[in-house]
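Form predicted alone, single chain, as structure tokens, below.
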Amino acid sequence: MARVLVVDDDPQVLKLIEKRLKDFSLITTTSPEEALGLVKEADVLLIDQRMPSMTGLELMEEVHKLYPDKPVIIMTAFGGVEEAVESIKRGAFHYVSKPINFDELTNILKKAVEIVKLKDKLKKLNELLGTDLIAESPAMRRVVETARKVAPFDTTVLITGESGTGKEVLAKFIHKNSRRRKGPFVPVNCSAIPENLLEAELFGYKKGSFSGAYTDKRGIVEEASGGTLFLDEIGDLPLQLQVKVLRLIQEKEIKPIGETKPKKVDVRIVCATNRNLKRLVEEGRFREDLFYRINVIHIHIPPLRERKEDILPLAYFFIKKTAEKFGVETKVLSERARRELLGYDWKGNVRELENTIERSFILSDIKTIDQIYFEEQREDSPVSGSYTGVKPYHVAKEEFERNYLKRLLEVAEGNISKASRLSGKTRAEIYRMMKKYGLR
């Protein structure tokens, strides 16, 4: 049962409380002073604003200096939507207005409980894993646990999956958790570097074995000796360079352009390919006996709109990344945010995801990213795809929702009162409107 501190002044407010909320286990006290020594036993605090010692806000303050990523919720008093504006633009996660609401701050309890879990989890996960690699649904903690038993053993892993899904996330898993993990991890993407230059690149050569070849120079299967060599998109390597490939699995030994005699290596092989590599073999434009040779463990990474579970996890992992880049505070994802993430179809994958977290980041207002900027796309775009035009009706009815209320504050005058009168709705559904859509 999830943990709730409750602060208040007022010791019938903290019984009534104690009595209606049956869904949490209460921790209550009426003195912010000692709060601040209980603050470690609870997931959530619910705090008055008004209190003769300290304010809600100012101990909000002294919370978040000890615990930053502990939820705050302020209580008000009714019609205060100044102060329930300024507390969440100071890190608090939501208020409540006095008389208090109690479905209403049930589920406000809830939904900052969840976003406990799913920090505590993820929180989990990266002391587990130590990469970008979330395993939360099913299907990934399967790849993950396959990838676990792989790492230990020099055996050639395949990984498959679609562009963005992260496969040479999980190549570097392979690596971290391998006996070669102290080598190097040196990635190469096959459709990167021109077909002219690829042998070179990899193999290395010798002094004056071509036109331009003025010293020796070490190929990147050399540079990877002791670790692990990534061949990624492996689907695209020149037919030529695959027989040089086979051999270097097969015999563990390189010939560098120009030289006579060949070169033992001492590297693992893991590939990766989004293409279908037993197509290509039928097409002949792929070996068969080198798909045999790097197809030993084939790992494939399910595309994300598949694994749903890893979106919520991903996308706080991807705001605490973004925070720590631009060196500023992290933030939480609405309601809204949360519903538009699971019904986004993902297309490009967590490779997408991470751009679009990173853009929502940054384009937030406050310290709550209310709505997700996904890449604008035109019905003439080139990635646009079969892109009709048509926002999803959620995202539809929420601008609405947005533009009426905007216009309603305008003609009210900014009057609460009026504006309920002439809306139909009331003063506490438009303060709630007004905090969901940042309008003042």
Ligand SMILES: Nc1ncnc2c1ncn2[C@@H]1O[C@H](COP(=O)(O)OP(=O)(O)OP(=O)(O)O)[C@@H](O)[C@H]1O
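Residue numbers count along the first chain shown, from 1. Between two forms, the rigid core is defined as the largest C-alpha subset superposing within 1.5 Å. Here the structure is a predicted model, which means the values were calculated and not measured. What changes on going to the form predicted in complex with the named molecule:
- Taking the rigid core as fixed, one finds a CA shift for Val72 of 2 Å or more between these two forms.
- Taking the rigid core as fixed, one finds a CA shift for Cys190 smaller than 2 Å between these two forms.
- Core-superposed comparison between these two forms: CA of Asn107 displaced by 2 Å or more.
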Given for the second form:
Amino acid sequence: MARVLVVDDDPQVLKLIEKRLKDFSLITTTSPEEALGLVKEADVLLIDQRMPSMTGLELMEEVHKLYPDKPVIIMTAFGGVEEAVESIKRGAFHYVSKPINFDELTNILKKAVEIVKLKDKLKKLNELLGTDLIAESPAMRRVVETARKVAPFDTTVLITGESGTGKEVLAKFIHKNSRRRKGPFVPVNCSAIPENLLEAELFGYKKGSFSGAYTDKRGIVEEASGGTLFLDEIGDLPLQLQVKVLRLIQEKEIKPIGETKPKKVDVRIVCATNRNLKRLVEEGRFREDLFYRINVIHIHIPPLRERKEDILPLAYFFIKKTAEKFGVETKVLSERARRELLGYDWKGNVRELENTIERSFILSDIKTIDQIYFEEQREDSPVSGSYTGVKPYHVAKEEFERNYLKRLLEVAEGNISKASRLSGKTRAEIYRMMKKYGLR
Ligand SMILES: Nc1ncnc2c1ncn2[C@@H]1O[C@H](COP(=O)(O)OP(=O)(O)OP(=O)(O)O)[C@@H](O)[C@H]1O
Ligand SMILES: [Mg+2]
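Can you now output the form predicted in complex with the named molecule? The one shown was the form predicted alone.
Below is the entire complex, every chain and molecule, led by the chain shown above.
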């Protein structure tokens, strides 16, 4: 049953409410001060406006400082229209006037409870989904569906896909949807750590087990205890460590360097690679037994060029992210920009798209990303070749013309006659330029 906290300085009123509000479990008090301590227990608040120590609205404001989403219903005096209006203005969910019409009050309370439940549900859903994963294409939706299914089981998962396709995001998604969601998510890049350090990093060591081991050190695997260990680039794991990872998966045990007894650890393992593990097995560079152990559930993320439906949703997602990052207004994509995004082959996949959007966001005008600034493709790109700040003349001219035209049209508010007058160009010339630069 939904819980309602009722605050009224008049005990008679509280009694009456207790008698008449049958559909809720009530917590009542005559003291606004005491009420503040009880807010946490209630789904909805019902507060009298006229109380000696503090008005209902004052109490509501105190409540909302701590619980901005708690619905508050204010009880106003008979005919207190101004109080009613004021209470809504200041954030009350609703008001009821005294003497109370209990059918009306019951309805209002039920609505408030419903909204609380809905908000809760939405919050839970968002937490669960790990809101940061965009999947619009059928291919990507299947990927997410599989991930969602395997997440609750503690089984090992292998994620494959080209560089930048989102293997790590998906691993995190699996973690967030598992029973371990409150535990740590610990990524290790097996190819980034030098081979001779990797064992010590992964499994830890005992003081004095080698020169330089001045203290005991917990390994990354232990750090992940209670959570998920993400072994990225598992294909690059040296053979001699593969057997130790195998033991970790099979026995849930590790042996820190210099330790004689194995230690139990509680981790779920998700692996990723952009290499062909089967081929590595054939070449004798990856243990076959480990391959079968990690390959229980295999999820392949297709490259971005094979799921074009994701390009624009991802682009908008990154635009929003960039705007938030820099604390500026968001922007829209011009038709030309959208066409350019869809026509590109994205060898660097989602990561390249993300970088490209950020670059284009910064280099484009306010409000609209009119074109996409690809990394290496243009002759004026600072990335390709040596960057001198001097652009080829025709590039500089085009840039000037485009910016000039944009500003001109802004000032003229899109009125071509006015633009013509201001610029000294004929209307035909302006139309031609607009067409050339895709501006309307
Ligand atoms: N479906 C997606 N929705 C939102 N963001 C994504 C998605 N896929 C990838 N990204 C973003 O793209 C970037 C690259 O993703 P991630 O690091 O997971 O790729 P990866 O496959 O692990 O790449 P690599 O093989 O190079 O390590 C990250 O910033 C990530 O947040
Ligand atoms: Mg990665």
